[in-house]
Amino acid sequence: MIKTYKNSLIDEQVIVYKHKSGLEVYVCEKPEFSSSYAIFGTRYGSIDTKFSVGNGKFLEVPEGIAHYLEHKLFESEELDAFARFAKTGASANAFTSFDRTCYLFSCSANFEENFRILLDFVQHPYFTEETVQKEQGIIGQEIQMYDDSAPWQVLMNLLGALYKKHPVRIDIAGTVESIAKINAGLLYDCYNTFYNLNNMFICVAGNVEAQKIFDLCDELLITKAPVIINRFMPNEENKVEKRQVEVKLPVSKPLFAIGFKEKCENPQKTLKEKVLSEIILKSIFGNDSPLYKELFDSELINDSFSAEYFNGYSYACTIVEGESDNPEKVREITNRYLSDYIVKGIKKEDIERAVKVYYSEEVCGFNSAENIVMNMVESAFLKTPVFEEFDIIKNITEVDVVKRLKEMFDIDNSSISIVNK
């Protein structure tokens, strides 16, 4: 089944093909582009450490196994995928986050050959005990590298302060101890569960033809019986685990991250909740906001200051981060502004300005094949119609903003993470 989504306002369209396996293929044809970008992804990330298939028994696997599997999937009995892509002139990569794993390439020529490589290696795992053990040292070094990364530590320490049980508090790569427990059998268990096509998606944008991509998918995708995945997530209390955590690392200026933990009554936040959250963050923390101006004029922050809505399966929080010689003062002033906004609301003109900024960023995103693909990945991941966020933006009300603001910020349920000199 093929469905075309059009947005006449921005003169763009995305064509979606539902493969017989249940996998959806998203394509945005941009013949004027000189390059193309493709992602083959799965709804599987570092938080998926306990799961069952159908009515089966729950299996608990070592922390970091999703990231480990990503590394190993590039290997084969012959030439690894990176070497194959290098021969065609493509740039290839992959990433594992808390809730997804994606394999990608970009190229200016030989798209079909590169697309065949992508679909081939992702669907043909090759794990042996010897190659799995060999990878432990490589990933162990990567883990130690992140242990020395101040930006990563300020984030992970914050998540550890916000969450007591949820696996989002655990490093995506796991620990040296946890990855030592990984073996080929466990990798195949995870692969056969989460790399079922019914749990996956493909997104392509650039100088491509949609029908050719759909034909290639029909030729190359290996259909298997759909897998029903049951994810186990611990019952997380709403209150934070710690109000403050601080470590010392060699940094030129202290780093901070302030987190506001949010209730997760449903496993996933809706697209409307996410859009509203982004607009609220732009209103309160944007470069032209009163809060930003006070902090910047007082020399409490620099241009590294930012705010992010951080969410995934059964977790959600707002993170405000940056560099400051006085992180506690930044927290104090931020909380004062938030308390005032919660009582009085955000000014209508500030909301309208944030909506325009958000809208313009989304429109400008269609000038980049990579940005288009990442936007389609969000639609595929959440199973929401393409361009739906534009309808949400158009229909936002002050009532929506007030309600969402109160859901996002509970000052008494927040934590701060600091990396000091």
Contents of the next structure:
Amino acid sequence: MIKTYKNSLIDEQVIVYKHKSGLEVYVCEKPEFSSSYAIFGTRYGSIDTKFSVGNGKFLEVPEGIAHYLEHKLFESEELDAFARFAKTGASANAFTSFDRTCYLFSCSANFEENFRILLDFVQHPYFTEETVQKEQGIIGQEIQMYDDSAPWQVLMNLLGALYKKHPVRIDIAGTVESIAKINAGLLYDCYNTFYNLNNMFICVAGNVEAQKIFDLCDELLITKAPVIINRFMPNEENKVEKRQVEVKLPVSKPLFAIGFKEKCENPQKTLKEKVLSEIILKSIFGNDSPLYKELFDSELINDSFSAEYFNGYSYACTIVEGESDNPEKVREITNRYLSDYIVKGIKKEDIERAVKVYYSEEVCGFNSAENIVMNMVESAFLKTPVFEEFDIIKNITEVDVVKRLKEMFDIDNSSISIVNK
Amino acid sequence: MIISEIANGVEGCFIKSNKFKTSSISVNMFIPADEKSVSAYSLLYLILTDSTKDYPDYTSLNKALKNLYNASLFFFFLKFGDMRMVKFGISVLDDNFTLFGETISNKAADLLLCAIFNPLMENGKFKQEVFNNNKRILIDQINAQINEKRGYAISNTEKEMYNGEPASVKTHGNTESVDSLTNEDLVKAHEHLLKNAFVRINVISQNEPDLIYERFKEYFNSLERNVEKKNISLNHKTEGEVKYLEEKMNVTQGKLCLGFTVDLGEARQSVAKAAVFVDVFGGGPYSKLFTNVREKQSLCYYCAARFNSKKGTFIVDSGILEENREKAYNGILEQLEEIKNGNISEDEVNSSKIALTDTLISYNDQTATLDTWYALATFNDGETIEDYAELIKGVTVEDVIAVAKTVKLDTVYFLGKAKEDNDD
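Target state, the form predicted in complex with the partner chain; input state, the form predicted alone:
Following is the full complex, with the preceding chain placed first.
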């Protein structure tokens, strides 16, 4: 089944093909581009540490295994994926986040060959105890690199303070100790669960033809019986684990991250909730806002100050971060402004300006094949119609904003993470 | 790409493109710089993009930009051999995509011109509050480099390696030189930059740039311009003896950086040969360093080489366990010896050539890479991306071996764990 989503306002279209396996293929043709970008991804990330298939027993796996699997999937019995891409010139890579793993390439020639390699290596795992062992040193160094990264530590410590049980508090790559427990058998268990096509998606943009990609998918995708995955998510209380957490690292100025934990009645926030959150954050924390002005003019923040809406399967929070000699004062002033906004709402003109910024960011996303793919991944991941955000922003009301503000910010349910000098 | 003469030492470069939803204008100013002037230009671009005569504080300027659909006033400071490129630009959504049919591109161009030529002044100086605020920001930015250890290690290696040359000055100078700047220094730096820099204005748009060029012409013609366009390709002078530098800090992972020199002629062909050599040595996953030091020896997550074509140097960096320092050091040098001894296959060199070419062609699809390429192209006889890709394709295995034979180790840097560990 093929469905075309069109947006005449920005003159773009995305074509979606539903493969018989259940996997959806998203394509945005950009014939004027020289290059193309493709992702083959799965709804599987670092938070999936306990799961079952169908009516089977729950299996608990070591922290960091999704990321470990990502590294190992590049290997095969014969030529590994990097060696195969070396013959085509594509730039190939992969990433694992809290809730997804994506394999990707970009290229300006040999698209079909590259696409064949991508679909082949992701569908053909090959793990032996020896090759699994070899990766420990490499990933061990990746973990240590992040141990020394103050921006990463301030974020992970915040998640640890906000969440008592939810696995979003666990580092994506795990720890040197947890990855030592990973073996080939466990990798196959995870692979066979989460790399079922029914749990996966393909997104492509650039100098490509949609029909050719769909034909290649029909030829190359190996359909297996779909699996029903049950994710075990511990019952996370609606209060933070710690109000404040501090560590010391070599930094020039203390780094801080303030998190506001939100209730998750459903595992995923709706697209409307996400869009509203983005617009609210732009209005309240942008460099044109009164809060920014007060903090900046009091020399409490510098231009590294920012806010983001951070959410995934059964977790959602707002994170405000930056550098400051007095993070507690930043928190106090931020809370004062938020309390005020919750009562009075946000000025209409500020919302309108934030909508323009949001809209422009969405349109400008079409400047690059990579951005187009990343946006399609969001649609594929949440199974929301493409371009729906364009309709949402046209119909935002003040009532929506106030309601969302109250949901997002419970000041009594927030934490601060500080990395001190 | 169409080049036009706009004013004395000011050229326009029009890249007509219908593939982007935005148009961009960038003013690229090339100027020699020492420690103090690097800091001055860095502070200058913060001040000029903070507020303007029309928008006298950052809140009103940012509101104006956001009302223009998030028009982005960008600035960028690039080390270009011993020179600096100071870039001011604006990128704005095309008029045909605005929600209510507003025309915004002209207003964005006005804003850029106002930022560069009409800053907010009081009694012949920048507004003191703006000056002070941005001085604080710049000092914070310089100090914050230590927060990311990989970049910090590379930057300190460069500083040691280019000791005594203008390229040793860090991207924004140091905190002492920023601190010593006065408001008057900044006014002079602004004037000096506008009068003496060689300027390349890039316009990437589907619309003709004539009106924009006219406006710039008016401004630049009103100045007494005194410009010399210099060829700024300067090779690094090696001192013969290898320099060693070591730092200790409260870190978990050690950072090893090796700085090398490579003989480089002026011809772009020799730059292409060296680029392929550096890439096959430590570029993609097919490189000697990735396949051996990372994959076979499992010593690190990254071990990569980056080439500086304007200095004839490259730096290899790796994050490792401190006890593996010697192993990694020897592993890197062994791989270099392999290439010097001719142990490099046609397949390896082809992988590098095809990957470099593929990446180069994709520069056409990103406004930022296109913009930077065509800003610097003025020093490479207008070389296009495709011209350079052809040079890369022409490199042979013998060329790579010949380049490897000219490589000399120049600087060794190590960031290690401090003895008195902090338990926090």
